[in-house]
Amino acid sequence: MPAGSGFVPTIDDGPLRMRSVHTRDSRELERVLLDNRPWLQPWEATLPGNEGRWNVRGAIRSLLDQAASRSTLPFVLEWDGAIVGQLTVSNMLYGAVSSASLGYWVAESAAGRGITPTAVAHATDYCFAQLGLHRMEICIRPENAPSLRVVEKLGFRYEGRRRRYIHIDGDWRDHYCFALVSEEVPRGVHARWRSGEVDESVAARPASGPFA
């Protein structure tokens, strides 16, 4: 169950952890994605012409601004109390469209764990159930087969593909786009993921055309 104060809960499933993160874990993210270069590097954002070091500090504080405006909710995931990753629900509107974006990483050590399907099943799920959202968006490079699997164990469907969608690891990169709508899953994601009714045929991409 959630818990926790202010607009980002604490969820705790297991030895699975999901918190607000805080300036304090500046050091120790960096350190880890520092150790999970390679691993990592080839998903990451960045900005065009831009080759200067992270600033992780700094991207926490600009997190923090924007779940302060409730339009952000930073999560830090914790193994067994050890910082493993990060999952972001961002771009977060009410009103008629009342819709989000999530992303994520997980070090490679924590990878195969159940972690991120777990992730992004509570946190879609606090979206929809206790922050009246209806719709929830995943993009995804077609190269990324670890990602690609976490929607298909969830059921979210394919929408299509966008082309040259979002700048990674150096150069403006298509991805595909999957989604859920909160009457898709109306006892949550995680109870249907962990109940085996998932269709993982929703989340299956066309082999060639237009949208492929």
Ligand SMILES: CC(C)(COP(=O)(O)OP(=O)(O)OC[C@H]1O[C@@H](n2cnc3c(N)ncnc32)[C@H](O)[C@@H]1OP(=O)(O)O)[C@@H](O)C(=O)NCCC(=O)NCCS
Given for the second form:
Amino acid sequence: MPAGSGFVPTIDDGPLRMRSVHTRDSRELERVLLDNRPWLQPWEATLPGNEGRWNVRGAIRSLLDQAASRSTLPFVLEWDGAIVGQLTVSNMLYGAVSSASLGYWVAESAAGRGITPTAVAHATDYCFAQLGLHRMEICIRPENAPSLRVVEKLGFRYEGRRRRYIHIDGDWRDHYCFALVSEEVPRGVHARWRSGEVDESVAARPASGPFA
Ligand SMILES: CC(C)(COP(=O)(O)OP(=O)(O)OC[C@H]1O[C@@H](n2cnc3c(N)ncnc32)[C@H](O)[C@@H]1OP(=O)(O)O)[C@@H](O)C(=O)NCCC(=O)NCCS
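Other form of same protein, the form predicted in complex with the named molecule, not the form predicted on its own:
After this comes the whole thing, all chains and molecules, with the earlier chain placed first.
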């Protein structure tokens, strides 16, 4: 299904298009981000000690620099041609580690359509099948029920709790870590999900103990 050229593919799935972000997206992206402040802010990464305004164009340039060095896949998510979110594969390491991390958001008006699990599945399949990566990781705040549903639906396996792991919304926040390795999905994440073969229980968190 990947149809684009270069490192960041274009992937279409019905009304959803995943494509590389461009600097010309900065105005539209900034508008969606501003319109969704209360929806996104509790889950947004922040810079410790820096309360400054964000610079969307600068952030896009930085993502494109990282894509040029093959360490990031910076997708925008379009629904019927309008930007509704972003999905970023980052920290891409090759060789003996061959692992990456995945983050995402969609506008409140686009939530609940399955956009994120579809995009996560395609991005992970692309990384495993086309780039030869071996492991994909997603870290989520314990309070983020909608995002926890995304990893459950796709059968990402719970690995543990990282204490005060990422600076989010102004403080260091605990995160649950979930991952998949390529051997777990020989037919692909998207095909496994769509054929109803996901064991959602692998994403369950222990109720107590050191990993809860
Ligand atoms: C988490 C998020 C990316 C999920 O994206 P999505 O494309 O809506 O994913 P889905 O359509 O699969 O919905 C996932 C769950 O969200 C919940 N949900 C659906 N519509 C919702 C809405 N309008 N408002 C809140 N939650 C909703 C449901 O529990 C759904 O699970 P279900 O399909 O089993 O009912 C999205 O809610 C979001 O962008 N939230 C704010 C930013 C964020 O949390 N980013 C992730 C940080 S780890």
